[in-house]
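Only one chain is included here, represented as structure tokens and corresponding to the form predicted on its own.
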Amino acid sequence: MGNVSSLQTQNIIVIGGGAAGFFGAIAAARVNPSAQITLIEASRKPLAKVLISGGGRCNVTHACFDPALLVQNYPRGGKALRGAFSRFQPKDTIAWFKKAGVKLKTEADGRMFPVTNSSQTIADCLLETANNLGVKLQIGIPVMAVKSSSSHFTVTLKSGESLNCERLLLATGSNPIGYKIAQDLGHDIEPPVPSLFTFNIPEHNLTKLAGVSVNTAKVRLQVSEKIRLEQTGALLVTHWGVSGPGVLKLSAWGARGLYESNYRATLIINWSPEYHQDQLREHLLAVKNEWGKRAVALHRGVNLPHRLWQFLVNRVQIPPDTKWAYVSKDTLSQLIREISQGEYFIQGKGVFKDEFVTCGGVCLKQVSFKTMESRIAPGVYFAGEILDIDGVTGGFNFQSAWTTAYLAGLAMGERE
């Protein structure tokens, strides 16, 4: 198609062709109209993750609208956003959708979807307001190589073309070419490892419970002496492990440590948060006396699902025939710190759903927060997942693309 005595001038590359490279290019294109901007993804399918992100339905942000708690969702990169946020936050994202004619509502844990229930609404309109925009799109094209000089970048296509470009934004997710060309500009790379993760607990009676939840458990990971982690939320039982929103937040926060341990930690689940140990114990007790003549296995102690009950008896082999009143004082403390503190073994990582999300990428450091310019290679910007940024599950992975694109496309655009 080309080569490099053939040399096309672009004012504006964007390289990827995902949430933040589209968000970066519409910006920028809004900003400066008279602009040349072409977005090159390498794949055929553009917006692949947005489209089956939230099962389908796309989880675009999440309804927390001050900055200084919003930033408490992210295991790295939160201090960072924090100036990053009161310049572009959710609500100016719910407010840049129905500008565009997408309304997005409100599920009550937050989480914020477009009212068709359907990613295809946030794809389209993305491709519809780049294409309206003038944004030359580049699809199934992958780049091989990026170099600088003093007055403009030039931009390799696998097929042999070059182009020029003066301002160049990378929005290549957690992928080697990304990080490669980061790295070749200059840039140190925080290594990548997954993030947002279930648990494998490979004990055969607890995967029999799969399938069995509780609203809300307390569940604790113990790496090392140094890595000891806390979360609390509705905890499913899987056929391989755990999962849920705890587990889930566990994975991020500890992900980096998780990965050096080779997935192996201890994990510890309080079934019954909502009692401190003395009070269940008092509680158990009496229920020891009300219910002496009934079998433990069989008269829950705890409003926990039977089965799950059954499984905690037999954690602590009690006899299922065993009546209430049979119950040493030994026997009862090994069951009540089975419910508040029952410790398990994780040997591994499953997966979350369709999302895939790492930890790792561009040092942030490197990054000017209120342009998203490269403090290392000028006239160079980043968005999105190539950055060292990641949120819990819930819409913030998307928020802080949305962010990171919004400014540094205001930035590329602006710039003379």
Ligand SMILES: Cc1cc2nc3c(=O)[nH]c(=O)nc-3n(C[C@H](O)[C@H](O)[C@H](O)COP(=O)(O)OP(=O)(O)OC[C@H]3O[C@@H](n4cnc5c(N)ncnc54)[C@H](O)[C@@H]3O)c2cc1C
Contents of the next structure:
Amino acid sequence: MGNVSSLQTQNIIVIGGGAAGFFGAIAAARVNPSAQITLIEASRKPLAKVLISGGGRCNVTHACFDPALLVQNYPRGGKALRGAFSRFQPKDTIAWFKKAGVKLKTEADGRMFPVTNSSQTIADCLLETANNLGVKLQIGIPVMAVKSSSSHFTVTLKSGESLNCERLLLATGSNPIGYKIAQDLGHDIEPPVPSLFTFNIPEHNLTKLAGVSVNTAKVRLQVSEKIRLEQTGALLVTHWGVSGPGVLKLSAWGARGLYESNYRATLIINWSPEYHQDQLREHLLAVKNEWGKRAVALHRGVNLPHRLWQFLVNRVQIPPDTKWAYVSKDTLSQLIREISQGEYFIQGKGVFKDEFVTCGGVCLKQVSFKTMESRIAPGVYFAGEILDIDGVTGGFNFQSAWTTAYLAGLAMGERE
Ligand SMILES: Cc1cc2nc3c(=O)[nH]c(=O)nc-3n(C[C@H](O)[C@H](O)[C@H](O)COP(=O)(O)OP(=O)(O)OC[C@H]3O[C@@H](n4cnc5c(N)ncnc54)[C@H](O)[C@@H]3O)c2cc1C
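Structure of the form predicted in complex with the ligand (previous: the form predicted on its own):
So here's everything in the complex, that chain up top.
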């Protein structure tokens, strides 16, 4: 860390008052108290996404403290983040918030939230810390353009006013104007497409089951010959199709392919992955032998919710009053296929209201992940969702915002 007294006074402008913008401005202000830091936010409500995040609770980070494991949660950006996470990772996020008076708690699945269960706690903490450090906030003022000259950047506001600075942090999230500013400064943008969504499967008999869930299902996504992905996790039937952690992960890893296929793909569901196919056959044969007089639709062969079992039996077209004893070898094979590799046709994407992000953004090769400074335009830094980084659901998206913003702020403040 540089010697504060030896640092020159410098002007830093942060464009974007979201998680990354605030975190970056705070890091710069801490490392260089004499820097003049201005944060410009387009909307009247800074930190709007923090406030709505995690269903209003803000899933701040994830209790995963090994950078090598952490990066596996980023369909895009994992490789670039590897080194960055060795400098600022979830442990540091927890310590950062603790020092600022905000305690985080861990839920059973590893997601971390403020103990207050309120995203307002996080927004208030960031606003107060920035204010206390003298970061000048300009709220409700969109930046329209940035021009660079050999000695400084000129930031043009919507009002027509211009501001100059030596260092610039672009933290505009997935806003198109932010991408345009980055492009005008010489950067390439990977086309933005949505990530983290549910799958629409317009099959009436399935969507009639809305609300039914299983704790563990294996879901396989086939978008094309090249794109075949698999996840395991809880699965929930919705009014439009399916959701749940496995589906959301598939939507993230398959985001670009699914966009290109216009969200048409095949989903193969194994509703009972605890059985290997042979074991499932043996198990169902045992059920047939023992419960031959019972109706297949009423006596479940595997431990699935009743309505789901009946739906699967119906999908194989076994008449409802068929007794187990009369299930033929062929029908049994069909039932096994339906339980372990039922095919569903995805036709469109739905909304996961707790979290969604944009895949795409500033090309990562053009940014140094030690400092988050551009390799194309020295003095320009990037943090947060404007970068071509996105994580699966669970607090990973905020973690990449905290990490990239912290490194950018540190480097901007330290530079002489
Ligand atoms: C509903 C929802 C819930 C979410 N929940 C979670 C969660 O619980 N955990 C998690 O890890 N992730 C969550 N995410 C993702 C997370 O919110 C984002 O990854 C994160 O907000 C990115 O931070 P950012 O600062 O880069 O961008 P943003 O939060 O989008 O902030 C960018 C800011 O820049 C401003 N801006 C844009 N253009 C300009 C301009 N030209 N001039 C001035 N200002 C500009 C915008 O107004 C905005 O305030 C959620 C996302 C959504 C949509």
